[in-house]
Structure formats: structure tokens, C-alpha cells
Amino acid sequence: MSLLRKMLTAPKGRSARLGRVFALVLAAGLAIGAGNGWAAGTVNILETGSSLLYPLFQLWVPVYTRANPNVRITPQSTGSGTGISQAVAGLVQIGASDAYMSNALMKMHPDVLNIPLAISMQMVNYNLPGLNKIHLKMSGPVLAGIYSGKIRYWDDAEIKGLNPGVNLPHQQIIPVHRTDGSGDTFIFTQYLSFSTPSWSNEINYGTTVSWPAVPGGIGAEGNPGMVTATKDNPYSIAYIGTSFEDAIVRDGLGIALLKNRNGNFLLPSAKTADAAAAVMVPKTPKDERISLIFAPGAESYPIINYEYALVKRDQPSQEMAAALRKFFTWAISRTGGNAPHFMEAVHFVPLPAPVVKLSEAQIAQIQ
């Protein structure tokens, strides 16, 4: 403050009133930037992207920034195609995305970084009256037959075939599908892709394909969105990520058993997602760009699959170089973020120590 004071009792004259002018609203801005919370020298980090990885930042960034009152974390839910958009832009600090970037994207952005921050799983879940207490069974194929509308109802000959014994409703199923660019559409798809090859062969998998016109199908935004549609259209089914299992579950919802590359039917959990892990793990590049979909093994979970922050390798200062690679030290670890009661919360499992290691190495390349 001893430059503003020189500033306000400067010699008169026109350029010393500009100068005590331009003194009083830089101390008029400081004044309100101190009433805000912040101060010179904090670190202002935007992470922006997946609706499944929400819940966990939303959980991490209170905690991290009490312990780092230098840096501020501002978190959006807007899904993996506008995080991984925004963050090969520059636009924000921190790209969420439940899906790796694709060769040909890397082609484009050899600078952005994919790491890993810790493994989750997608559900099927369903509002079906009456049988929603009913873990159904649910394949790959049968799956892409309801999403291509080959399978209407769910007293279908397929759905019955695997679920014997069920009562099943000669009612219209309501599929519910993203409308956002999404890493659960990425890997929903890539279940879908695969497990059959007709829907690998004509629709394939991505953050956004081109959904076949299926009657009274909808579109939702987020994962939010999916919960809601799900709840308010009896005789839907839509696939949701692990983090919102618990509005699934209040809200009455069924969970789907899926069927793995072994033949086996599996609900999302701990066990099943580190068999899955334990099979995939050892195949990660170093890039850590792979997709742990549809992984063999008796007791592997389908549906898992790394969550990402995409983030450029060069930033335009060191301490936003320092304060991303201490956050993102700080959020692989068993200690930090991936303490088992952030991970117990949404429904996640850590990452197994190996991936620990390599997301490590791409952390130290942030400059």
C-alpha cells in the first residue's frame, strides 16, 4: 500500500489526478477481490467436463483447497466432450472426461496429457413397476437390440431368455440415451461394440453416435438427467454411472446383473471392478490412453473404466504448472483423493498401484 499512498498525496496536475484516479480503483479492486476470498499469488484452476467424475471433485475440492488456500478449484458438470473440447482449446486448466482422447485427436494436440485419476463403473438401471427390486440380467446384445429398437418390449423373447421365471410386462421399453457428448456414451458403446458385432459394424462407439430412431426413445443431458428420465418414464432403461447409484437407489430404480466376456452376470462393485482391473491393469500404456471395457475374467464387471484429466503439458506459468501437478499428486493418492472414503462415496475403486506410478510420470511432465 506505500505505492498507493504515494500515488494519492502525488503533486497536482492533470497526469497526478489519472494516477490517483487509476490509484482508487486499484484499491477499490482490491478491496472487492478481498472480500471474495482471494488475494495476490492465489492459483484460479477451472475443471470442466464429466458428470460422472463431478461428484468426486465436487467431494475433493472443499477438502484440497482448505489445505491450499492459494489455490481455488472451480468445477463444472458440462460431459467428457466439452471437457475434452475446452481443455485441447485452453480454455480451462483441467478437461474431465470418462474417455481417453483418440489417435487422431492426439495427432492434432500431442500436448495434452491424459491421466488417470481413479477407476469407475457404469450401470443399466431401469423403471420397470413392480420389478425394479429385481436385479435383471442384461447382455451386450440384447442391449444393442433394444438401442437399435430391433427389441420393443420387454416380454421380448431375448429378455425372457435371460431372465426365466420374471413376470415380465408386454409394455414399450423407453430407451434413454445422452444428448451431451459423453464418456458414458464412450464406453456404453464400447460395451455395446464389444459384444456385437452388428452394432460394431453399424453404429460403433463414441462420446456421440448417431442413435438409431427407436419409438419413444428420449434424450437426456448428464448424468442427472439420465436419473430423472429414468424416474419420471416407467418402462425405461438407461445406462448411469456409478457415482449416482445412490440417487438410484432412493429413487427406486433397478440395477441391471451385466453379462461379461465370460458368460458370468455381474452387478457393479469393489470385488468386481478390481477383477476387471487386476486382467487390464498390466496392459496400460504409458500414455495410459486404453479402454478396460468388456475385460475376461469370471468376476470381471463389464462396464469399467479409467476416469481422466486432460491437461496440457505446457501451462503458461510455473505456478500453475506446480499448483496442477501437487493437486493431481495430491488426488492419486491413497492418502488424498483416493482415500477409501472419497472412493466409497461414489462408488469407485482406486487405482492399483502400477497406474499410481505411471499417472505419476505424466504428473511430472506438466511444465
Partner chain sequence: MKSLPRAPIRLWSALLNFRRLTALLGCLVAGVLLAIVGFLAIYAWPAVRLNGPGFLYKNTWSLGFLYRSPITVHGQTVLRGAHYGILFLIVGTLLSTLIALLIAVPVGVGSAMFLAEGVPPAMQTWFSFFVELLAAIPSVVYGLWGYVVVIPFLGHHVFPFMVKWLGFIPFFGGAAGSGYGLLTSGFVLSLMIVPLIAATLRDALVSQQAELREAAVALGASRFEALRTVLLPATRRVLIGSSILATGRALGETMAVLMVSGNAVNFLPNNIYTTISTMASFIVSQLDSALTDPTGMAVRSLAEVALVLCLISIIVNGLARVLLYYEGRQNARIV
Contents of the next structure:
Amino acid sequence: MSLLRKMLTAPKGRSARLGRVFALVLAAGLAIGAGNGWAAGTVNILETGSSLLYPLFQLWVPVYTRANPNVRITPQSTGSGTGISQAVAGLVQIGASDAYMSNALMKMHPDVLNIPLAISMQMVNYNLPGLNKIHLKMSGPVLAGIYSGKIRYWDDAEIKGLNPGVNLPHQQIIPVHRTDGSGDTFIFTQYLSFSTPSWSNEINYGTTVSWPAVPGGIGAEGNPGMVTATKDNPYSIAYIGTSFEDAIVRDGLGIALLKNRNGNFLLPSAKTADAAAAVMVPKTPKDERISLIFAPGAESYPIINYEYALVKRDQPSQEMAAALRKFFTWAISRTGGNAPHFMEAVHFVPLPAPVVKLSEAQIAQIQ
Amino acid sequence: MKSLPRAPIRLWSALLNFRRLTALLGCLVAGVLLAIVGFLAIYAWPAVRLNGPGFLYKNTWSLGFLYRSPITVHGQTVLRGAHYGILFLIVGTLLSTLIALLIAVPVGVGSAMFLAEGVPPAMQTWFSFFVELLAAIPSVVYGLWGYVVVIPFLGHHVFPFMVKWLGFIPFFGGAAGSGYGLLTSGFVLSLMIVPLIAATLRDALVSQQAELREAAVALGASRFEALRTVLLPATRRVLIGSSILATGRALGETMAVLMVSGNAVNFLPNNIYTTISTMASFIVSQLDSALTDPTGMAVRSLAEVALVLCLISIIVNGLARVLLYYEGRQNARIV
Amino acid sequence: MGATAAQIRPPSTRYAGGRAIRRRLGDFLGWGLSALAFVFLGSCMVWILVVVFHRGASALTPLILTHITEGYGGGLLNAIEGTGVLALGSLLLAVPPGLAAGIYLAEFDFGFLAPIIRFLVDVLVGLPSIVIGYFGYVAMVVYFGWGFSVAAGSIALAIILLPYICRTSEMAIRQVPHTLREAAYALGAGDARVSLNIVVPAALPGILTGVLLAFAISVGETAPLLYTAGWSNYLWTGRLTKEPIGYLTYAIWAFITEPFETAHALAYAAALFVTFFVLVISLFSRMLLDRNARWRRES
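Moving from the form predicted alone to the form predicted together with the partner chain:
Next comes the full complex, and the chain you just saw is listed first.
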């Protein structure tokens, strides 16, 4: 510091001083770089994507890296769209996504594996002052009507029809949707597409869809942004991953009963998710890319999905491949990452045994 | 004979003397701009051809059906249902900038007058410095402040009040919204650009010749009248130049707008409380989703957004610079 | 000069009657409104600072300075280090060419080239930073395959700093009296010697002010880094490519929208650091300028 002072307080200085400034800056830069050292033998795994899976990674990483100190994992909550795009671009080792990759994308990047790590659910949440304790009933067509701007007010006949006896206010509905590429958008719009033909024809599903213009509608970034936007805006409605259920309950927001394929209204729970998974798991193909949305069955919750890790089959180094195989094997095992205390904390459902087998077969392909 | 071995060095120094070296590096610095614009133009070209002029006046940004197989249009592979029109972005960008200017110009002129003439000379520097600090605060800190404090404040206390009492004015009525949106963006933007206007104008006012002021006072004008009727008009071109410069700043502002605009997609605002998106913030929020488009058309269309933004800001900045050069203030503030 | 004008009593006040009252009212209103404009700006400034410093201070713990980010909590050591690395890296890249370009514009400003360069550089200042970030992502991160990295982040930042350094150096160098150069040239010094040994040292305080301001900008920028530097929870291991790095402004943007108090605390603390640092640099560079101006007047 005193050197710097001396240099600055002497305006008559000569060019050597300028050189010294550079030397100082250079030395500082090098000192920082050298300070950390080039940690030998450490494997750096980058994970980015799904904000729904992120809370689980936040629980996993400290536990796993404590047991495996030579592995460093940086998880990032960016959205499934980011997870997909950065995994196929090779910018990260693990792309986390609630959505499997599309056929067209698979054709371009056939070396990317879609490995389910767990099963999650999605809630439909709302902020109706005074009514948040009541679980409102919602169906695919009604939600499609809200998100396409055909149903504008909370006391609309269609919402009232599903919820007789509830004193709904005459307030404009604020639909909140994701602005980032999102697996939550993917599974939510799949639910709307599978249950509502007009939505399927006009909007269809995807990690990003062309949201119809609804005046007052809000875009939010990530599940955290969805929770915050719903909390801050009375009379809003949103779709939020179940790993944020604790935040929803804490903020006093409502959780809707959703109409499933058999016409029953259900809350997201381990039981209803298991019921839906039981129907869909046998249909899971070898590459495990399948939608679990709108499953048949009386007790099947309509929006459940595999949480995917997108990984390249061919890794640049043996160490990286081995580290990834080890981490994934740990992550999907009932004694490791799929252990009940992890799953319950984020309200996920562990992978059923047949799916674990399929995932293990895919993990073995990482070389 | 003795000098022969040194000839190559001399040749070298003849080709690349100090003057040429600095000229070369100067060209490098300037060339960065051309490189970026050129790169964007080449990269966006397929999208420019596909989207046509409709890109600028249509109102749908849709990647299409991401999970269906792509089709071929005009020899290019695109997703079924893909449409790229950014009218809502252009409108959102221009309107938020307009609102920012409507706030920033009067406030900037007022504070420049106050700083130049209304403050004791000994304190002038520090008072001006205080205003200039507003320009030093990073964009993301403005965003944080806007997100945490301004949005709840405006959304819950000010906007409903404005709808009630000013609702008769066009675009002031209707739904008061949640605090995110056009007016909030414009307000935050105005604070970010006001120092530019205030500081440049203050410098111009202070550097006016004393004779002008003295002549005005001798003719019987009060100090304020001299300022308003003689000094201020004399700096008119500086005001216009710095306002255009500020416009350029507001058009390209990213983080603060991203955090307070509500990131609306595909619709035009129907009052000043409506949520919007701007081109700059849209690039941040959409780049990753665009990359999931297997045909790559979405990323190229986003490059076209960047190109349009780039061209607008080049035109605006170029205009401001020409005006300021003309005024002989080529050393006007750039920070 | 303001004083001389103030000392002259405007003759108008000697007249009585409605017109004089109206004019005095106009004066009063005019001063009032312009003072109000200043007070408005000042109070917004204070509002921002109070929010940032109050909430930031209550979020500060010793942990924040000594630990790396873990999930929604932990510290900001990784981000503080990353901000420093990126800022220094971008300065290292931007100062030499920026200063050289500044020398060219100030010293050799004849012919057609200098005005063109000056114009392009001025337009580059106004180029939205996200455009540079986008360029960096598509070109460096994806096309060159550097991944999110210190190299990509520093270069994107350096592009933003270049025009500032170039123009502030030019302005500082232009202030150096011509007699200095004439004396040096008369003694037989060449271009390089005159510029580097005589003119640049004389203009050093001004140049340093520009570099300091550029430093402040690099600490406060977000948009160009989001898609070039990425984010990392760990300390930098010294790799220039293929390893993302954390930085403070990302922590502000990303953590404030998370619905957890610990994440908010990190965002506020990061905002406190960034704002404090930027203000201190601004204050310091202003003092440097003042000192230089006083020194010039006295000598």
C-alpha cells in the first residue's frame, strides 16, 4: 500500500513508475493464482440446470464430497433449459433437467445419456388472501384456460364449477410462468397438452413455450423466482416443483388438488406419486426418455417426472468417467443419494428398483 | 561493413516505429467494435433471412414445438411453429427509455442548474461528486434495490394510489399490477442516466464565459433569469447531446431492468404499470432456452436481437458524439 | 466568476409592482425546483446506500470472508477472489492497448485515422454490455471451446474497459503542456522516449484515475460475465480455460431471488462489498484528480 501511495503522490515520476504499477498488478494476480495451488488429482465436476433438482444437489454435495475429498462438485441452479444446452455443448459434466432431451436434439447429440436420478412432482400453487388454507381443485383444461387468458378472474364460472361453496373473489388472476428454459414448464405444459386438446394444438409442450399474452401475467426465473413472485403478488397462480414445498408452506401459499386422468382430485404426496410411478415404470424404455405425466390410475398424481442427469457417454479422461460413475451409482442407491432422509427433505420419491437397474446400465456406459 | 548486422533491426524499426505501434493498437481498440458487429451480423444472417422484416413488427417470440421433429423452410431447418417477432421487445425498450428520459432530463437540468449556480463554489465539487456517485453504483445493485425495496413500495403504496387519482390520464389507469413493469423500469433507469446529463450540463454551464452572465445581469436579469434565459440556451446542444448519450445507456441497460421489468413476453403494454421486457434483458433471460433449439435458429434469432440493439445503440451514440464534437466538447464525459 | 455576478445587485429589484413580484416569485420557484431536483437525486442515493449498507451490515459474519459458498449459505471467499482475479485480468489485458491507443489519439492526432478511431471508440463505450457478453459466449465459450472460464470472462470485461482507458488516457495526456514535448523533442528524443518518459509520467495521475475507474467498472459489471465466467463455489485453481469462477455481482443477482434467508444474506453482503469498493475507488480517484489539479495550479 505504501508503495502505491508513494507512486501516486509523486506526479513528477518517470516511466519506471508505470512499469512498477504493472509489476505490482501482475504480482498480485500471480499470488492469487499460486495461493490456491494446482490441486493434484482433484476432479472438478460441474453441474448446472434444473432448479427443481438443485435443492437435492445442495444436500448431496456436502455429504458426498466429505466422503470423497478428491471430488469437487459445483451445482448451479439455472433451469433445465440451461442444463440441456450446456450438457450437449460440453460446458458442464452434468446437466440437470426435469425434461428428457427431444428426439431432434438426441439425433444431433447421440452420445448424451439421460439418466434418471429420482422422481419428483410438481405443485400448482396460488396466493389467494384468506383462502390459501383451502386446497382448491384445478383441472388441466381450467389451468389451460387461465394460462391462455380465457379465464381471467378467480370467480370465473369454470373455477367455481370445480370448487362449489368456496367464496372466490372477483380479482384478476395473475398467471406466473417461467422465463428461463425450464423442465417445470415442460412437465406443466405436458399436463396441459395431454389433458386439453386445444392447448396441445396451439401451444404444445417444451422447456420454453410461446406463452399466450395474458395482461398482468408475470415471468419469473427459476423455481425460487416462482415462489417469490407468487408470494409477492396476491391473486397469482404458479407451477412449482415439489422440492420447494417447504418454502410454499412457510410462505402460507395454497396447494391445489389436481385432476388426474381418472377424474380424481389429488394432492402431491409420496403415496400419489408412487401410484403414478407404479403405472409408468414398466413402460420405461432403455434410454429412459419417457413422460410420466397424466398417468392412468385412481390414485395417480398427474404431474410426476424423472429428474434427469444429462451426461456425455464419452468423457475426456478416465478419472472423470470413473468419478461420474461413482457419483451416479451413489446418487441412485437407496443407501446413498436416494436414501429416505434425502428424498423426504425435498419431497421426492426414490427410483423404483426396475428403474435403478436401467439407470445402472446407462451409468456403466460412461467411459 | 560494421553496420551490416544491424540492418534487420533498422528495417524492423522503420516498419514499426512507436507511432505506428500506437496507431496499430488504436486500430485494434476501434476494431473490436467492428469485429463484434461483423460477427453478430454473420452469425445472425440465416435468422435475418428466415425472419425477414417481420422480425421487427411482429409480436410473437416462439421457439416452436421443441419436442416435434423439425421441418425445412426456405432451405433452412427450423422447428414447427417457430416464429420470431420482437415488436414487444422494441416497444418495451423504447418506452422504458422514454419514461427514463422524461424523468431524467428535467431532474438532470434542475440539478445541473442547482450545482452550477445554487451551491457555494467551495462545495460545488463535492455536491457534484455526490450526484456522480449515482453513476458509479453498479447496475446489479440498482437491480437489487429495485427488486427488494422499490417494487413493493411502488406496487403496494404508489401505483394503486396513482390509478385512483391519475387514472383519467391515458395509460395511467387500469390494473395497477404488482410493481414490476414499465414505470418501475423507467424510474430505476432514470436514476442510472441522470448523473450523465447532470454532470455534463453542469460542466458546460460552469465553463460558459463570464461575459455572458455578466452581460445578462447588467441588462437587469436576476441570477436565475441569467441562468435560464442566457446560459441554459447557450448549452442547449450539450443538453441534447448528453441526453442522447443517456438514451443509449438506457437502451442497453441489462441487469437492473432484468430484475424489475417482470420479463413479460409476447404482449404490448396497455398502461404504464404493465410488465415488459427489453432487448438487453431478453438476451440474458432467453439465451439458455434458445440453446435448447436443436436447429440453432433460436440462438441466431437472439443474435439478431443483439444486432438490432447494437445498431440502435451505434446510431444513438454516433448521433450524440457528432453533436458533442460539433459543440467542441469532444472531451465530454464518457463515464 | 459566479461571485462577481452575485455581487452585482440586479437593478430589477429596485422596481416595485406586480411585475417585480412575479419575477421574484419566478426566481424563487426556479431555484426551488432545481434544488428539489437535486434533493430528489440525493435522497434516492441515500436510500440506495442505506438499503445496501444496513442490510449488508446485518448480513456480515466472519464466515463470509473466510468460507466459500456452500449451497444457500456459507461465505463469499470464492466470489471475492473471483472478482479480484477477473478485475485484475481484464485490466492487464485492457491497459496496455488502451493506453497505447490513448497516446496515439492525443499525441499523433493528425491525418484521417485518429478521428475515425476516436469515433469508433466512443461508440464502443455505448455498446450494451450484454452484447459483449453474448459475443463472448458464442465466440469464446462455445466456438473456441474455452468453456466458462477466467479467460473468457476477462476478455469480455477487457473489451468493456478498453474504450474507457483509451479515452481517459487521451484526455489526461492532452492536458500535458506542449512546452514539455517541445523541450524533449528539441533535445533529440524520439517519439517513444517523449511519450513514455516525458508525457505519460506527467499525465500519470489522470491516467491512473482512468484505470481506477475502469477497475471499479470491472468490479461492478454483471451482464458480460454471466455467460462467460459462469459461477463456481470453489476457489480458483489457476486454470485459464475450462474452469468457471465465482464473482460478487453474480451472488447479488442469483441469490436475492432464492426463497431462503441465508441466500439473501449472501446477496446483501455481496452488494455491500461491491458498493463499498466502488464508492471508495470513486472517492479515491476524485481525490487524486483534485490533488493533481491543485498541484498544477501551484506549480
